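Below sits a lone chain in structure tokens, taken as the form predicted on its own.
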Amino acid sequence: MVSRRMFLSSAALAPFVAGAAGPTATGGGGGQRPVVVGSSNGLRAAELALERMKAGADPLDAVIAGVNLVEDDPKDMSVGYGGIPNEEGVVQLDACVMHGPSGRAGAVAALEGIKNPSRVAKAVMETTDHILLVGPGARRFAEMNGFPVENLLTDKARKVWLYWKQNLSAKDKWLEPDPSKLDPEVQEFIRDYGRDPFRDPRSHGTIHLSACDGRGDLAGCTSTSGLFFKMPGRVGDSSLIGAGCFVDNGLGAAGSTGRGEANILVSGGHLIVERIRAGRSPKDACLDALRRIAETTKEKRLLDERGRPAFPISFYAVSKSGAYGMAAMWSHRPSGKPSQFAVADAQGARLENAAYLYEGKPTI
């Protein structure tokens, strides 16, 4: 027998699985708890992650300690401590957190000064009748909970930021720096990107993991420092519950990676969960939210010459039952990378190629 509510979920969403490019044989697989999946930044967050619901640990408790691994590390610029500024020089965070056998989610968005955002939104879900605090409010909340405060600026960041700023217009009275004389940690930040983020300046990183314990409950944390040299108050999908990160503990739990305001328009994690539900796989489910965004994205501007997405994005997904997958946009990273996911279970911590919807890498 199938239910009304998954005979429409099927249904509505029929278009977009037939049709559409298809993916290699990879991006998914499992159905052994416990297990952890995310993005690639995240690799030692999941085999973290992983160590903690071994021991114990509730699912929650244990993707947050991953995710607080790379907010905290400075050489990844995409999250936490040291992450790339906005177009002020302020490094503004996003994250959020949802837990399954509760049913509770917490989330802060653009908070400025402390470090480990993940843990703050926590807070907001254990502390407060509320899901989303933001901006100042966020960090007067943070503080009165005892998180210190830091300059969140590495000079690294700073010389990023500087630079761009400096190649931002000739009709402005910034005179644009001699190539020859390119500071090496603005080399490296470039190599590291695989495009020139300064001519281009729309990249992303961000760290999302979900997570299965051996009792087949369910969690998920996203966080980021959102959209290089961003408006301030810019807030993106990392923060937003049913977007950057969903958890149905009876299903699953989703999130993303790349292009927030993509994800936000189709509510992406939220997405993912009711595909599982309607008996599709981790794999699957992700691969159908990427092709519900290349149906739906219309501006000429975010569109390849083919009339495809020409930015990343990337989805995660773990079931119930221990099965997980992941689906990119592009097979390759603007690097010429392929596109890849961190998996954490039984046979240990690793990277896997990512199923997706298009040959080739973004163009923005």
Second form
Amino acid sequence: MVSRRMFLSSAALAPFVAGAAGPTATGGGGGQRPVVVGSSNGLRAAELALERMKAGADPLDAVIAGVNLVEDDPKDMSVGYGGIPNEEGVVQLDACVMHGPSGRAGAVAALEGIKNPSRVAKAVMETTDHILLVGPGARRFAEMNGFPVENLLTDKARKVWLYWKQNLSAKDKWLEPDPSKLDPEVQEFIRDYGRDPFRDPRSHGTIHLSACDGRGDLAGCTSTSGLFFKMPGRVGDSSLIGAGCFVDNGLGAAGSTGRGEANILVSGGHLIVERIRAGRSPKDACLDALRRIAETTKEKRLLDERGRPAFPISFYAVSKSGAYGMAAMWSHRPSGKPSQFAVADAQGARLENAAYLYEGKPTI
Ligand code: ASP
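Condition change, the form predicted on its own to the form predicted together with aspartic acid:
What follows is the entire complex, opening with the chain shown before.
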């Protein structure tokens, strides 16, 4: 029988090849409007948001329409329907939206059973005096607003969760599955994410889009199922205005994906917009936020042997003039692929390589 260790060290984990970063990071963006910038899983989402703005849509409605594509897609297992559940096997979603022209924002956290948390966040913004609703209160609010309640746990996400659960401890009553007989969907998940959900349960993913329309009006939206197998009730940065998303209609919009706990501690979205106020380009402002995280992360368990944050985190930003940028802590993703981001503007929708602080890939 193949041991789990052998299995992990061979088939499951794609190797990282040093120096395979590809072309120099792009982004800096010349200041064309309209423009949308976002996480690499949001390529089609950015394209749709751009089309909507070109057709006259408000920038917030445009980015939410884009994000909805990914929330609805079970193949993206880090957002909305099909997202990886918490440690009890329950999908809990976080999202926030911010609208530049009105200066308003809305958010939901630990929302169960509603596949478009970004739309619920917008309803919080538009129809309440509050910014953030959580858990059962957020769910009740969504139901009162006519959002359908659905089972968000797909069979694939359930199998991945079960695999994690069965492997969790040799001391509980769950027996470890035979690694040579892994379910094909679990194998596919390990291949796609480049890491094993048991060996590396801290895996995550999110969609963020920031947009600037033809008039220079700004908006942002972030949506996620959060850290894989998180503790029930855990809320990351994606529902926190000022962290996972922030917009100042006179300056710019910014957002984040990656280790939410690190972003919350520096209020990354707000910090980036303030750096834009200080005259930094969106790309340099994103790098500034990463440097702040690198300076302030002290816990050894989060650092590599050279004292660098060992986790993935990325920032995305657009300025009022339409300049855009993105930066990642690491040049490569856990899978070994280059860190990239999505952009849509008059040149079309495309992925560009990230600016980054460190060459290599995150190890936690
Ligand atoms: N930022 C998200 C969170 O912490 C996860 C991610 O983007 O990977 O919930």
